[in-house]
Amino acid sequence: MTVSILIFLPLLAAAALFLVKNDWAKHIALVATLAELVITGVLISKFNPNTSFPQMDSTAPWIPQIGAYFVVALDGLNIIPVLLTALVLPLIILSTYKHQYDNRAKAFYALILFMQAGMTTVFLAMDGFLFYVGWEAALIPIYFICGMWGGENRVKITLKFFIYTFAGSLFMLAGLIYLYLHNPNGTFDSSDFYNLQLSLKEQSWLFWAFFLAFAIKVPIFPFHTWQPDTYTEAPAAGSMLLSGVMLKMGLYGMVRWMIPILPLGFNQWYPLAITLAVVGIVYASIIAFKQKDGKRLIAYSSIAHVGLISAAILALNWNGLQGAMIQMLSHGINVVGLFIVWDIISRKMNTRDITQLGGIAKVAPVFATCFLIITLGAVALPLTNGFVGEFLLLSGIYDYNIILVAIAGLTIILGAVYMLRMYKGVMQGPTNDLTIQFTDVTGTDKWVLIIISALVIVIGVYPQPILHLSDAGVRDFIHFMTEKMSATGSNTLPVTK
């Protein structure tokens, strides 16, 4: 078994989903992921995690006149996406369960499994060209989704998310073009990239090209204005399929493509990079202390979580590189069951508005001990998913710079400050008019709360089978760059130990 099948199983869901009635769609698409899910768990368990080699390959001729193929392979950098993708999206289809499509119920599950494909194909793709199709992939189908199902300003939104995410993905296309026109066998494949000599000056517009895409995507400050405005307009899948697993993508780009082609660039551009991702830390949690929308606050927390995870990818060392592979599934975990909560706030009581809530721990006991657990993981709380790949992020900064790290550090007490304020103002003090009527969550809302709340203390109480599954190949990527940067002569790149 390849893990191409993980790719073709989603597309043909989706076209099959064209063939049933509309009541229908949504059966079929949650067995498809859990299809999905079941294949993944499959491969992990045939997954050597002791070698840093790709596994369970498929290569095939897709357009062998550019030298285009289709490459797909799982190893130490990408499994946890990969498990992250198959993991979350059963949980989002379950989450939808509530909501009515109506006749337009076929499109919406089908592009969701299409962005699943997408997705997919980013993180298994070992062929540049492979990739960027994948990236466009999964681009599609959300900008549909936003559009045909997000709030009053949909149109509006969704068109600058297209125009910020697009105008960045052409920078790397240009990139990725670039480095093939240099090919001298002429692919796009990752080994020949990792091989090429750029001069410094090639190196650094090369790393703009691709950081540029990337950033965008996280995003990182100042490439972020996109995407409050988005994740709050979007529908709740929506908001959970960018923040869940899309923004990923701009994190794994970083360690796959641009940090091992272009060490160069990379050595002469890391310490602004850092900054910025550092600045966009403090700068989103402090906006986020004055957000009274419930999704919008989630919205700017997930900038200042992803922001430390940038910052200790840049750092390169293996605190920082294994920390981000288990927060990224620990953050992917979390803020879906956040915008769950909040999909399920906003569905019952008609708003977002925190200010107009409080008490609902009186009356929904179940979704109020669910959604304090989910609130704990995320603001990284011992024996909670976030508090291991925090812990490891924090320390491959401070292998970088202890200044550094104690400004990127503010993002656990101020997110702990804000997120549990809006815990309070939702959850405790008296009811109200509004909030009396607040019923507990029951049938696909209580299963799903309740899947989350598990997977976020069985990974904080025991991760050790999730950095396994990584240890080898974040240290075999260290070493490789620490390898790479000695036969170019430099030694200023950040810690490599």
Contents of the next structure:
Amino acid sequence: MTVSILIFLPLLAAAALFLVKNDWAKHIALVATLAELVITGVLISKFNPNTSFPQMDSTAPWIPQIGAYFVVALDGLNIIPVLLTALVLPLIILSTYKHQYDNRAKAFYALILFMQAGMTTVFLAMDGFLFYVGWEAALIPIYFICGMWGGENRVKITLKFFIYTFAGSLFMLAGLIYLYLHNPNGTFDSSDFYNLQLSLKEQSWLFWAFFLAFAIKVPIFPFHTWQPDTYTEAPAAGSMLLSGVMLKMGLYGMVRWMIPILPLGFNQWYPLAITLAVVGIVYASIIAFKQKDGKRLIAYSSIAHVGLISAAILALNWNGLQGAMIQMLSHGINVVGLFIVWDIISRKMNTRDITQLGGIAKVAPVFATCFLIITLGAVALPLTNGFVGEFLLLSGIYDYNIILVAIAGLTIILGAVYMLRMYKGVMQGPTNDLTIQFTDVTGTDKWVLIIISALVIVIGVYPQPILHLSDAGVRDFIHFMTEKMSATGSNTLPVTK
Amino acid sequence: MNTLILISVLPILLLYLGLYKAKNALLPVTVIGLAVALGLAISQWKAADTVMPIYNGMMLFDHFSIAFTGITVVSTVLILLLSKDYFEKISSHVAEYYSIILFALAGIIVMVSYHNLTMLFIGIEIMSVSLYILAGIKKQDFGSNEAALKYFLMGAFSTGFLLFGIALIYGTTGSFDLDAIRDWALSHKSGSYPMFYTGIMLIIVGLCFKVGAAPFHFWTPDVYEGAPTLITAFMSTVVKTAGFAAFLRLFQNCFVSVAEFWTPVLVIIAGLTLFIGNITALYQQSFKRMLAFSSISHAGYMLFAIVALGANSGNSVFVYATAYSIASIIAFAVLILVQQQQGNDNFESFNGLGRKNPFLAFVLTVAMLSLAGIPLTAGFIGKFFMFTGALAKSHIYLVIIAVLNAIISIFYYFRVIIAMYFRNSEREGLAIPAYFNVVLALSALITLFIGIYPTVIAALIPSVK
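Previous: the form predicted on its own; requested now: the form predicted together with the partner chain:
The next block holds the full complex; its first chain is the one shown before.
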């Protein structure tokens, strides 16, 4: 069994949607994503986590004339993002059950499934051309999802989002072509790219070409300006797709397609890149403090969280990278949970203004409990999923630089303050005329929240299986980079510590 | 050769059909004739491995020629299918229309198959004279008349440059034959030959006029806007493709050895063309005018293949021209339908099309994505080839300019997508004639197929020695 099935199943399901009635679309989409989750589970159970070799791979000629092959495989570096995609998609679809999409439901769910195929391709691709095609194939559907079902200013904001990310990816495309032209085997194969010997000057340029694409996607300060508007204006499912899964494409891209290919360029520029990431954490945390719109607050908190993940990846050591892996999963689950919470609130109350809310905990105990658990996960309380990741991330950055970790750590405290203030503002205190009408969650809403809360706690209490999945991959990656750096004679890389 | 003869005889037959008022037979006869011509061309594919120039070195029907004959004939058929009720409305001389288009096509086939500069000139003239008439075929319409006059004046002017350039080349090398010119250029690498170089420059000017590259592009928007929409479609797809094929054939065959001389000139022209086309397209309110300017910027991308002349240039232009032509045909087809219903072609007249005509909106979206060069459409493969070619020759600055322009182009290509899907308006559903459905569906399928599995056409034209 190969992992290519994970790409083709959502595509087939998306095609199948056009054969059924609009009322059936959401059920088919749910079944398809659940099937994808089950298959992912089976694949992971067969996955051998004690080796970093690519497994369950398949290779097929695609455009042999230009050396582009369909090469997909599962290894320690991409198994967590793949798991995340498969896990989060059914939850997102379940959370849309109470929305009405009328005669466009088929299009809506087909776009989501198409996007799932694109994102899975990005994570599984071992071929640069395939990676790029997946990268863009994931962008087109989310553009339409945000543009067709978004808020009032959707047209302008989604165009800005598209232009931003498209600009980044075009520079990455130029970089990929450059690597391809310098590959003596004339292919886009990632392992060929790892063996390229490019000069420092070439690598510096290429580093920025790739970093730009990834930094915009994540986003890392100062390339984040599209993000808060887009997350706020997007429909709930769109925000979840963007923050839950899509931004991990940028984080993963750095690990697979930037650092190992361009060690010298990375060595030259990573101090600046880490500093940008940490500046982003502080900046976003401060702005998040001021937000009254719940969705916007989550958007800024997401910049802070992923800034921490980026900084740890760029610090390049075992703790940081392992933390990044598990935190990709945890952040994906938590941020989807938070967006679902705000989707429910705005659906029931018609507002996302925190100052107008309050006291909901009194009238909706189930909702309050789940919201609290997810919030605690987001602020990284011990025994929640956020804790494991953030602990490893901070210790990874600590190995690189104590001052940076102090700044980054400070913002964790700030994060806890604004997240808990948000919870307090919405859920506690006296009820008012508006919130007294809040009815507790029922049906699909309830189940989605319970599943997410359970995941928050289970991963927090027993993260070992997840850490184990990526352990060998991360260890060998760090080892590979250490050898590569010592071979080139540069020893300033943090990895040598 | 049989293809050319058939396409030259076919229009005469059509004129007779017109004379005897057999109007209904016009389209079937043309389409069947062109299909046979296409079949004849393709049947020569194997033989083209070892083909030699014929008629004293006048013509050479090699793979390059057959491939470009193929795409121009296919595009013409698609456009003719769209003209089924369209031309009855604007002119009572339908037979003329079909036969003149076929005459132009005959000229185009000479342009992609020449092996002698005189044939290049004859081909361009046959095509151009037909187009002057076609641009003004709406005899009572001022816009159409203006387009025809402008096109004629500019065209005649540029032909002058071309002819003068050919004369200077002949003056230095003593031959019109492409091989002879190549041998001369190879054996005269060092030393200064001002007449030869001036000849090359004048030919560049003449050909840039024909393909609408900046700064020789200023006739395009007015002519494209004034001419009947289907003629515009023909000019901006088939004619442009032929122009580039002719351009490439000449430079790839003759002037590679003196590339150092003309490459900087073409680099500047390509950069200018991209910026001028794109930035002007940004400010257009009319969809048709936007397409006219975007066609200028696509000329800029296609110039990359000539700037970065290499073994794969023929393929690059072929793939790019195919992607661009098919996507443009979709755009023009939808434009005709919307124009008929709304009375104008502003971006606003596309509002809400996504709800009322999902199929139409979908194919137009595919076309716009392809023109913008988004993966999984043919346009991306075309852009990929152009970028690869330019980077292989270390034209990094040119690729950066191209990337910036690709970003700019998103603004205007997405405007119509935004209008169709993200904006609502009270509108009636469009009635789509059956022929349109066939052409649109076929074109969208080709675009997606090339985008997903380009293996079939990615290495069609074997590299030139």
